[in-house]
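Okay, so here's just one chain, in structure tokens, the form predicted on its own.
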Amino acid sequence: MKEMSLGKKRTVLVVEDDLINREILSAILSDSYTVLQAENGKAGLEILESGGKEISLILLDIQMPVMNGYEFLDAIGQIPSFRSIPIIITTSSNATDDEIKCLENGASDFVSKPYNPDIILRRVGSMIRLREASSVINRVERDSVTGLYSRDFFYINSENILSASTQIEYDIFCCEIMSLKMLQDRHGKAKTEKLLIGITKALEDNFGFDSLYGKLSDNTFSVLTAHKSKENYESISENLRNAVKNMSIPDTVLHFSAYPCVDSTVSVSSLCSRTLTALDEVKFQFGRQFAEFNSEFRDKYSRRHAILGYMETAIKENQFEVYYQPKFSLGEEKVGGAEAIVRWTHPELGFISPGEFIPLFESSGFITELDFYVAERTCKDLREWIDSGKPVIPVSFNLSRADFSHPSLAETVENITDKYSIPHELLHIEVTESAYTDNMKVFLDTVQKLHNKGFRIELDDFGAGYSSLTVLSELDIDILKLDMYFARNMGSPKQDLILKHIFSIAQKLNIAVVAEGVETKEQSDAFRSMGCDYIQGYYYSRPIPKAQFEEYLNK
């Protein structure tokens, strides 16, 4: 007899010290189940820890060396994720006390030795079906505090309404409480729950009985409602904000967003996701608390996803091109270095600004692969210039703050450089202090490791953050790159005084200074008079393609 043979095979774990008994149970079960074997409780625990989510049932012997059945039951009882796995005890004992002890420790059933194949199969099959049915029944339909539909049931009921009501236009409206955990820590659980109940009532008062309400997460409410204008939603949002002012926690901040359910091919979960994406747009914009996912936002959202979808292909097809922006040496009156800057021209989307794709790549984690790509292309170009006898100057490339989470960042940069036999001092590495504030120890250790390997370190955007001098005191820096803010705001007595002190400190520390964003002769002359070493900006040159950069160097 075969049990539960349809669909994917369930997995049964047999924990039994006797090899013959293990093989007998495996032979009985293997036609219907995937069978894993463990020779004692300790080995059984190890199997559970490596793949416990796949195990549907355990057959457990009691008397075993190393770790017996009672100890095994006690051990898995301490792990919440394993408690729901049914356990059938295999025993040759008829002692009632043993059975009671096993049941008290979490066992579900018993089978006796010698084994009857039909009984084994029926009990295993029944126990697995019972567990799977129970997991469905136990899905939470309502949020325990507000009484609103839980996320999954909101999705299910919304899908049903949308498929049945083809003549009515609907929207998804979301309301998010900012920093709910902080509010709970400050005001306590009771007041926070009272706030959640109050917001629920305010939503129902404003949207009425003919809307569907859900709780997507601890701090996010959702409403499926008949389509409304932006003005209506802004009015409702204002009503909700006013209602919160009279509740248990008056300093609560709410944000709202809406999305029209116009595409029947998009799931409700995706609609909610898009609504929350729109909500992200207003979270940190003072004075804005409602966002509508309109056609403009939809186009922006689609473009973001298109860019993220194209990024890996773009790397493989070498769509990214490295441009070089010269750094002019004021002391030598010639080009003294350059910065490698990435440009992307997509075959369909055309030119994509770095200001658009780099933040997306940073948020997705893809930026590290792109930075390594730029490093490799730069080293390849340097090798070509060296071999052809062309002028060779140091070139810098940027490391993103996200790169410092790479476990072997310094080694990877070194391997790329050594692959093309580039002297390390020719490849400068630009870092920003924002990476320092993300993870100070990792940043300092990695930068020091790169410096020890002979790479020159340039601290980019110096003066734009809050810890510039701290970074300067803790890092081995070779070059400071002044934030372009200084070039744009020259002439102020206070700023000029600050700049003079920066140049004085850099000189005493034997650190060269690059002024970025220089666009006029007046700016260049002012930096020259202060003792600046290098100028980088449109006054001398924009970032230019490789061939044009070679011509620039020759001139």
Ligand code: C2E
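From a predicted model like this one, the values you see are computed outputs, not experimental measurements. Residue numbers count along the first chain shown, from 1. Basically, rigid core = biggest C-alpha set you can superpose within 1.5 Å across the two forms. Compared with the form predicted in complex with this ligand:
Residue displacement note: residue 367 has its CA displaced by under 2 Å between the two forms (rigid core superposed). Residue 31: CA moves 2 Å or more between the two forms after rigid-core fitting. Residue 170 is among the residues whose C-alpha shifts by 2 Å or more between the two forms once the rigid core is aligned.
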Contents of the next structure:
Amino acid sequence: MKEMSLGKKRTVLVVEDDLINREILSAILSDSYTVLQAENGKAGLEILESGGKEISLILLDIQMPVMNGYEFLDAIGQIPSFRSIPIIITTSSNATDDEIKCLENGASDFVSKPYNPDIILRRVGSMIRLREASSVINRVERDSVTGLYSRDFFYINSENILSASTQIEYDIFCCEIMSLKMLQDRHGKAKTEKLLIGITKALEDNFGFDSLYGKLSDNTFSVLTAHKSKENYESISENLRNAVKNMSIPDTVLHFSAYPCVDSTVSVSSLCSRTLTALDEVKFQFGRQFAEFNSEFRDKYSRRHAILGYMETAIKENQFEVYYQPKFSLGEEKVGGAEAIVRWTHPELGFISPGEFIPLFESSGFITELDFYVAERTCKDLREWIDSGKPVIPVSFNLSRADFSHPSLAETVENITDKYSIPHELLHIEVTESAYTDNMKVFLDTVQKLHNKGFRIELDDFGAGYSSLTVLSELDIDILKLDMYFARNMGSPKQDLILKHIFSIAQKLNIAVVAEGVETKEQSDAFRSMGCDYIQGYYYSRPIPKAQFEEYLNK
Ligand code: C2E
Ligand code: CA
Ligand code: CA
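Having seen the form predicted on its own, could you give me the form predicted in complex with this ligand?
Next comes the full complex, and the chain you just saw is listed first.
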């Protein structure tokens, strides 16, 4: 009798110390299945770990040396991706105690020795079919790791709850894990899955059984819950953060936001996207981890929509201008470089700060078009200065973290530069650490490529992130730009110590240092005494339009 001959051949793992028993089981199964053999639990685990996804069912003996069947069941129960593999116990004992103990420990069924081929084939076949059928249903409805409703099912079930109960006010609460991919790279898949399960449990502990839970994406959880106060949410957020701390997976950062479901005409999917927009708000604010969608935010939200709606025309109508902010060389006592910074004056909205529109353009992807535009304008100006015969200083422009998803970033930058025949060493490129944490490999490759083409690399906002020293060791950086934070906190003994170290490392690595955001003579003098090479800040000059910058250079 053959089982499941349709479709691809499934794989069955036989874990059994007795060679003869292994051979008998293999002989029974090998017509219908690919059979793998392990002589004890430990060997079985090793096979699973080297390709566990492929295994459809396990036949498991209980009494084995090294790692027995119970220990094996226990180990498998800890690994989320193996937990759903059906396990059939092969037992010689008639003692029902053993069987019950196995079923309690996660086994699905048992067959007893001596083996009856027909019974074994039938049980194995039906177990596999059952699991595959239920995993099809579950895959759509439930997230496979956490067991929470998948996005669509969360939406549907939430809609049902909201339309059925007009009495209770509900909120959507979202929880997002920052840089999940980075965590996965650092700590491995098993640990990250544990983290996801831990967060699920912490959410359930805090929101209780009368809330609805969903998994909106890889790193986003959602909860539909009875309306709560801001204080209430803040303390829940604190609890969740503590729960994660106790899981001791370093670098895990969570952000939270809540949005009230007051408008019944808005779909749950839009409610969730508004909740997440509110969440984006706190992502870039150090120390803030909870956002509430209130009326103040509502106004901001509509302004954002307006800004995003205007961007395409803005670039066509040349509303963006490039300003230059000098970098003062302390060694030469003169301007030694400049940074190109974009300015936007909209006909209706007036001056819009880059601090406001850059993050929006980053999330919409438009930033790359704008950055190329700024790069091109900078090259055009540089060409004019070169042609005028005056001494020319290097100018830097900014690349956003979002630019690194452009498939040919380095080549495009080179094309722009070559269009105006600008010597590459005159163009400096400012990159930030945040781009590094987004996607280390792409970032390192691209920056290396740019460096190899002769562009100088400036690491912007240094000290604002958390991977600072790692980046320095992995990348050819020419210039390091100290985040404004350091100028603000000048004089604190702890910080001065950190600065001293940064300067000595930079010196050893032959990297020049620019201090940003310097507004006073005291700050400038302090940086000078530490061996800083350049100062950029209002103390010397604000970012100024091209004509004014030319005047400044002449002085
Ligand atoms: P950033 O690259 O760190 O640029 C320096 C920012 O610090 C500029 O703010 C500049 O005006 C400001 N600044 C310079 N000196 C001082 C000072 O002494 N005190 C104070 N308080 N601020 C000072 P801005 O123009 O608001 O730009 C903010 C951020 O927007 C920039 O920070 C940069 O991340 C981004 N940005 C600006 N232009 C571009 C661009 O063309 N492309 C991209 N991707 N981002 C840009
Ligand atoms: Ca910059
Ligand atoms: Ca900066």
